[in-house]
Every structure is written in structure tokens, then in C-alpha cells.
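One chain comes next, on its own, written out as C-alpha cells in the form predicted alone.
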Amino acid sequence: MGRAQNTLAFDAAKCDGCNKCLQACAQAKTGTDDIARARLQVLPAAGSFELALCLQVLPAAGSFELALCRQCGDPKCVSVCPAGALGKDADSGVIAWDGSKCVDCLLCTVGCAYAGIALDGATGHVAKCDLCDGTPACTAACPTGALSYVTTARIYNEVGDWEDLFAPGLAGCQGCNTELLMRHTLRRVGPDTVLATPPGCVPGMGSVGYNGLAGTKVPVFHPLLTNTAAMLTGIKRQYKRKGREITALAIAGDGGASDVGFQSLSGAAERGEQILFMVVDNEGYMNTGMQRSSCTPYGAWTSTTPVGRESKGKTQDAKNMPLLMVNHRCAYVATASTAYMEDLYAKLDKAIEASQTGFAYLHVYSPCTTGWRFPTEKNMEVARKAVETNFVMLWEYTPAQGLQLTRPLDDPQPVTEYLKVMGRFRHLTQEQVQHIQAKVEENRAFVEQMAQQR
């Protein structure tokens, strides 16, 4: 596969204007305070600066675009260049600018469609973004997160020339991201494994394979809803009188989890089976007619919680199965979103090397396109607006440590911002949007207290 670079990400809706940004790299590479030196600009969107000319007030957040270098995978700064000034880095992804060989012609400022490359009129020679070296001084300097630096290269990079342990062909709903959950999951836990997968989407898709061929590279079973836990404690115990390491390893749904499988679920963590155990959360049986299960949140439709003159649906609020999790005192519990890959690496290395001594749970956020009704290029988005407004909290435990956090809950975004974008939330009434934020900082309260608890 080819080589993925680490890249500076923008995200408007945040952006206020303040010009930070630009100070500090102006500062660090300049040395002066002048922005206009700086190696990105942020400008007013088209239209934006006169409506709020006409308006009498400041630009809104959202109303600003960013001119940066793209550090671009096929640069036409470098080929239009005709003294072969500019190159990228096959390593960093870097274009950088070599003066020595500059003759100031600005053809670079031409062939850039982003305005990345432009004239610095102090030196008289162009100047762009060579990201710093890896530590931006931007993104360092942007107090409201519009811009980040986006590191998920590593990932690819380091995963990418592993075996896909899933047959190609999987049959997911367009849009669902719970496919790449399942293939990055068993590419970083490898071949020595043993697979279940209870009634769900991740079996439904095919990873149990079809017409007496399987769907995987890997042993795997496909368990009643009950028993997922108790089977793989059986494997796992056969393996070890074998004297062979195996990963027990279950991908579930949040119905084979947290209602029908919750008690060989429970059994297996208070008895510290050696399992690593991952719920995919997609709030209800998806798989089945998308109906509500335990973990379905309060005023959810689903088709058993349905919208009409008397139902406005779901009238429990979600159960907590992390939390629940943690009071089993297992070896690891977290809880994590396709939306930060970094973050969900990093706990799934840590549920891997928990489960050889304890049991290991691992409680994933994943969107349904279906179920949830919204476009199915909008998952992402979605899965990320969850987190940012606190719905969906990033932590982790161990016994020894804690509850950590992993991303802090400061300054989150109102859950409207998260409940706008699907629609199985849109016939809420005003009472059922504060009910909800209610519960959201109810939750992030108790939460935050456990973490003080050290």
C-alpha cells in the first residue's frame, strides 16, 4: 500500500476569526507579529464579511475558510515549478521549498488551487507550510479546536501491509462503519484468534460467511444471543490445556451484550475470564427491524418505540454498560468511536494485552445510517458530534488506575448540535431536549467524580 502522511485538519463551524492562529505562525516562523507573514490565512467566507457588514456585527463561527498548503499527493506547485524549487517528502508528506533554487517566478502561487503557496513581500520570495516538523504551532495556538493536527497516518501506515483476517465482500448497509470496526479490530488482534459473533449486524454482514463458506481467516462461531461469553470461556480454557495463547475474542452488539447476553456476559467478568470482549453500540436490533434495546436512548424512535399522537418514543433512558462493566472490577474496561481511531487503537492494544490475564471490555460507539436516519455519508459527522457534545464520554479502566479520562468534557457542545443531525430525534419536544441534556450532565458528572476517585 502506499505510504498515508499526517495532515492539518479545518473545521469552520468552530472558527470565530480570532487570528491566534496566524500570530503564532507568524511568530515561529517569522519571528514577528505580523499575520500577514503568516503561512495560512484565515479568510471570510464568500459573502459572509458583507452580510456582516450589513448587520453591523462580527463574523459568525462558520463563516471563515482557511488558505493553507494541502501538502497535496499530487502537488501542482511542484510540477508547474521549473527550477525544481519545491518537492515532497516521500516520508513526512511535506512539500518543501528549497531557495536556492528559486528564481521568484510565482508560477507555484498559479498552480496551487488553495492559495497554500504565496508571495512573502518582506523577503520577496514565496513562503509555505512545512508543518512545523511535526508540532504546528497553529493548531497549539486555536483555542476553540477549528484547527487540529490529524496523526491518523500512523495507523494506516502501520496496519495497512497487514493481513485483512475478513473475506472481502462483506454485506454491510452503504455507510455503515461497522466494517472497518471488524477489519481494524481483527488485523491488530491477529491470527492466534478465536472469533464469536452472536445475532447481529457483525454476523449479518457475512463474518460468519455464507453457503457453508466462512467469513473469516480466523475460527469462528456463531453463539446464541445467551451465551456468547460462556462459549468463549469454554474455547479459551480447551486452548489453554492445550498450552496454546489464544485471543478469545467477541464482537457483539449492544442487544447480545446488554439485554438477552448480559448474564453469561456478567458471569464471565466476575470470574475474570480470559476474554476481550467488544460491543459495537448501534442503540438497538438493527440487524432485525431496528428495534429499541436496553442501550437505545431516551426518546429514540425505533420501529417498537414508534412516533405518533400517544408515543414520542423511547421512555427509559439508555442503560449505562460501561459503567455496569466497571463495577465487575475487569481488567480493562473502555469506551471508544470510529470517529477517533488514535483513541480506539490505543485501547484496543491495552484490552489485547489485558485479556491474557483478565477479562477486557471494550464498549465502541457506532453509528447506524439505517436505524438512526441519516445519510450515509454524514456517519462520521454524526459519530463525532456525540462525543463533542458529551453524549458519548471517552475512558478507560483499570483496577490499579482508575477511571481515566481521554479526552476531556469541558466545554462541550449543547446535545441539540448532536440531536439535529437524525432523524430518529426530530419529533422531540422541548421537555424530551432537556430531559436529555439533563441526563447528559447528570452522566458526565458522575463520571468526572469517578475519575477524581483515585
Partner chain sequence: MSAVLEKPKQKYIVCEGNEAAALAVALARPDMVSVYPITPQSSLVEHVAKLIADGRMDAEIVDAEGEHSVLSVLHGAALAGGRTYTATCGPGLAFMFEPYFRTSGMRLPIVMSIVTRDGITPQSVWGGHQDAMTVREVGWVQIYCESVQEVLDTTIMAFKIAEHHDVMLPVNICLDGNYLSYGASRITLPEQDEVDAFMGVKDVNWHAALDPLRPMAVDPLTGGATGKGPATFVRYRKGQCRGMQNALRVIAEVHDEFAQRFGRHYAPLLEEYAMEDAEFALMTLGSMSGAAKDAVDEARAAGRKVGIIKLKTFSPFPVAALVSALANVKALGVVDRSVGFRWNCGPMYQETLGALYRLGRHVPSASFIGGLAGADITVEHFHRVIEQTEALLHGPAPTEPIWINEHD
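The block above covers the form predicted alone; next, return the form predicted in complex with its partner chain.
Partners and other molecules omitted; one chain follows.
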């Protein structure tokens, strides 16, 4: 069935209409500077056109849209072609045009509702984007990052071929990304795994199951909130003693890791137990009703740091768990985000490998639609904004390589871009926002300094 393919992504918010992509495309595909012949077209969008006409000014950044072949999964241009001249390549996903079969009838342009294939007047033939065989000229030319080539398809296809080891139908909140994380992680780690899911959202979704019915196809259990790393220690060591290789995997929440579970986590890390410990950090005890944890950030509303006359949200900064784990000199420590799956996957691979020799700690930021109060479809956007503002920094650490940023930002957005997309920060005063921005700067400086020590 369906395969994922690499694709061009367009972020209208970053496009300033400079047309460099069109120039690059026209050069690459026609050898000319005629941008009308480019196979993608940047257009003024959503009402800005009339406005721009009236005011005689160019539309502003964020008001552009794109006409471009989407390399549809069920392409109508292909199905209406009478000559068999269009076909979707199963591997690359590119809808390819075969000039030797085309009869120039233009029916494909009637089939496509997105102007993804159009007549090139100079040749008399239709022309369309072919993704430049995997190295698109347009994305390379884009100075703002508005156009990007998303190459995560490999992950989804590879992962799609592995067995989904969770039961179908986990009961997460609408829009939660944790199910994605759980399923992908377990598929990647594979069946020779013992999975610990301490109390929290993960077993709340049904990872361990109810009344004798299992939630996964691997051995799974609820440790106590406090003893995940210790129980996994016993499991992993017993199998090692018997000469059997298994992965001892925890998918834990931030509360169980940073608060009451920190002692056993720290102990196991210090002993270098061969455990892969993944923390799904939604910055609070969301499963029990959104109470504060030590990973809750300053200023955030939770049900135990409410907004009232005397105080407005949490009055302390979050504990930086991954940095604490770096100071255990674990075999591997990394931060990750589901908005950057490619990065997450690379880290997951490294963490799995590291867990065969020592303690591997993977801290994944996981926006909570319910507890953070944002629309259910915005999860990835919130996760992305956290990274784009440096509220969350993506990095990895090994004792040999030290700490390295995996997604350094040249020009981070102000933290307000992150804060404003969710309700838990809605009450913030100007002073509180300044405090958070300062904390972001301080943390950035600290992490960058650590990164430069190699």
C-alpha cells in the first residue's frame, strides 16, 4: 500500500516573493531566465492580490502561495492521460512525463486541480516538476528556507515495513503526538525488547492494557512511577547473565523521570546500566490532570500552578533534565522533537546502539494539546515553534564527542512566537515574558558554551 516519498515543502510565512526559486528552476529546466517557464510558480495569496493591486505595493512575506506539482498519490493527471505518457514512479514518487509518448493533448492540465502541470508555450509541451532527481534546484536557491526538500520518506517507508508492535487503537487525546512516538520507537527497537511504561500518558493510552489484555506485542509492564530504571536494570542484567540480547526500553513521562523517578534514573545512569530511557516531556503530570512537574516551564499554567491574583503560573524555571543526564556522562544523551523526525530517528538509532554498552537517554519534547491548551491540529507546529525559538534546543552528547547542536539556529525567533500559540501562557505579563526570553538566552549560551568545549 501507500509509500511515503520525499517532497517539496513550502512555508508561506518565510516566503518574501524574491523569485530566486523560479529563476533557479527556469535555469535548471529550460536554460533560460524566463521565470514564466519555471515549473513552480509563486503567487500572491489569500486576498493579498487585490490589496496589492489597490496599494500598488508588493505583497508582504507570508502572503505567498505556490502552484507546484504535489506528486499526488492518486494522480488525476495520470489517470486522464490517454497516451500513457505520465506515470508515478513507485520509488521516488515523482510523476514523470514521457515526451516520446505525449501527444500534447493537454488533458492532464484539465485533470490537475493544482496547476501542477501546465503548458510551456515555448515548447508546446506540458512541463512539470520532477524534483530534479532528488536535488531540487529551487530549494537550494531559496534564501529564506520557505522552500525545503523534506527527505523523511525513507524513515516512514522503512518503519512502515517493520511490524507495529503496539495494539491498534491507543486511547490518546486527540492530536497527541505521543502515539506517533511510541509506535515509531517500538517499531524501530523491534520485538526483542522489554518495554517499561511507568504511570502516565503512555500506559494511560493503553500500552500495558486493561484487565488481562495486552497493549503491545512485546513484553510490557507498568513499573512504579519511581523505579523504572531500576526494574529495567534487573531485567537487562538477568538476560545478559543468560547470554540473551534484549533492549531494555523505557518510555516514561517527565514527571516520572525528573521528579519522583529521578533517583532510580540517576542511579542506573551512574552505574552505566544498558538501558534506553526515553522521556516524553510534556512538561507536567498531564495524565493525572495537568499538574506541575519540575519540567514545567516558568510562567506556565498548570492545575497546581494556577493563575490567580497572587500568582500567575509556575514561579520557578524548569529543571533541565537532559543536561543533568549529560553530567552523568551517559553513553548517549540527546534532545529531540517529533517536529524533526529525521533528527529524532538519527538519534534513536544512536541511542539504541549506545544502550548496548551503556545508558542512553533520549529526551523528546512532546506538546500536550490538552494540557497546554492549543488546537488539536497544531501539535507539530507547536513542537516546531519551540525549536525555532530556542525554547527547546536539539543536541546530542557522547563522552567522546561532547555536546553537539544538531539543529543550530542562526536567527531564532523571539520566544513570544512560541508562547502565543498556546493557552497555558496566555496570562503572561510582560515581565514574565522577559523572564522566559532571558532564560532562553541563558540556556542557549550555556549549551553553546558546552558545545564549543570540543
